[in-house]
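Quick heads-up: it's one chain on its own, the form predicted alone, in structure tokens.
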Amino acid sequence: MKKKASSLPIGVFDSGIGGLTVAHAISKLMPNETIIYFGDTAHLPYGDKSPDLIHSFVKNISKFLIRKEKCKSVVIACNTASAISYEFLRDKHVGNVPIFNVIDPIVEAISEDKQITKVGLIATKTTVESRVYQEKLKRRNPDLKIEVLATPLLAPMIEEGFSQDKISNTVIENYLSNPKFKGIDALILGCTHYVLIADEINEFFQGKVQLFDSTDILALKLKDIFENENMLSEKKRQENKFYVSDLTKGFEDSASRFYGQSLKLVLKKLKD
């Protein structure tokens, strides 16, 4: 990629506003990177949608990152659209703007630790019936033991701010204490908002499980590559943007809870 090239923005786009924790783990990781975020609040959560739609809620933000944003790269933050879309879109751009999910990383750390044995799974419907973290981790070790549980109360209660108190700690201990996940060596947290009731959920094992989220692991995968493909910007050339298809004053407060700091949502709504 040519110098020039390379200055230019990072897209990340999700559902709603949890990708807003993979957006913060790449700009602290790399604070020279210019972030453009989309999150399709107009149509959250994805889980409950069908592949079709996903497909075209997808096309037309990849396609506003791109080419009106002049993203060098596009990071999926959002597990349900990165087991549904990310072939799609990577087919699609293919040798001409990289594209990044959430779930691959996941797995690649996952299947290099051979600690682990049996490997838990906590995500929305359409990531656990869409089996592509089972089959993802299955094709590099036959041998791991995969539970899965669908968990959709876990990403509306914590858009709507319940964590560390009694309700959440309620829904939390209703799936975690499911018997499929009696000695779990580890267990994914397959939806981009889990990051934020990590603690928790790392209560519940006491410390004696390991959890795997997509923030840090992703940042880390994405610097690596652009280091290899000289694809790291210098230095920031403008401020990161924040847009949304819906906005209200809720989105705003738990934007910046999700990405750790005061932000400013803008709306933009965009055409099929």
Given for the second form:
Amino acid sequence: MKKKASSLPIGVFDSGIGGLTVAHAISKLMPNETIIYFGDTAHLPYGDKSPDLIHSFVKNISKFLIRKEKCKSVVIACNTASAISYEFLRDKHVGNVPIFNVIDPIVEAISEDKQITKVGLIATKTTVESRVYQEKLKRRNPDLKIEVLATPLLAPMIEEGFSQDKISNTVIENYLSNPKFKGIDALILGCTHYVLIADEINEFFQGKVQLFDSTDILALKLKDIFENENMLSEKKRQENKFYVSDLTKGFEDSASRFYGQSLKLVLKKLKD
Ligand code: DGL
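Now that we've seen the form predicted alone, could you pull up the form predicted together with ligand DGL?
Below: every chain and molecule of the assembly, starting with the one above.
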């Protein structure tokens, strides 16, 4: 039996504001859908936290999104949380709604492109050390060469507003000129923040390396699934909401930059 089309919102969360790049892509592609965003700014960065701690954060957030905000599905718009907690949430989450991660759509897109024989990955330390990208890619294509590099300076640099300047150029060049990336056909931007420096990365590789990030690929995948499952909203969107667990002037200033248009953050502290 087909499910009834639902005008309930889509929950999207990240350790902070980086996931707003994903929320924006979803919102742009599916104009009827209402987004409830949660940025766990009180606990960021997730990229250097232990798996147990990340599990406890994401459990609380999804409880809030599913039980309180009645979301019809939840998108983990964070590579680190997707790498560590996707299976945990999918198998033990608090409601019966589909959970999506940002890693699988990228893995799928790369595996389907037979021109790609060597791929690079830049991401947080936790994402790299989890080996989730490496294992999922190898499972689909055992011949694929994969080179990974933790790039922990990039997320704070982007959050502080450094892009298209001397500092960002130096940091990007320093990381990407690593010899392991010689001859790559594609590079995975394995952190939701990196979308904001995609142009600079593209310039570094002189447009010769295909970049994969978790915005449009994820949004298209979601739309596809929602269409098949009859989950798309047929009604006009309600107002999107953007919650954060800690609200500072800095977050407010950069949130609109990440979302690509001005937005208002609302402070929401979750009980443990
Ligand atoms: N947004 C996170 C990600 O995609 C990076 C920031 C963090 O370490 O919390 O991995």
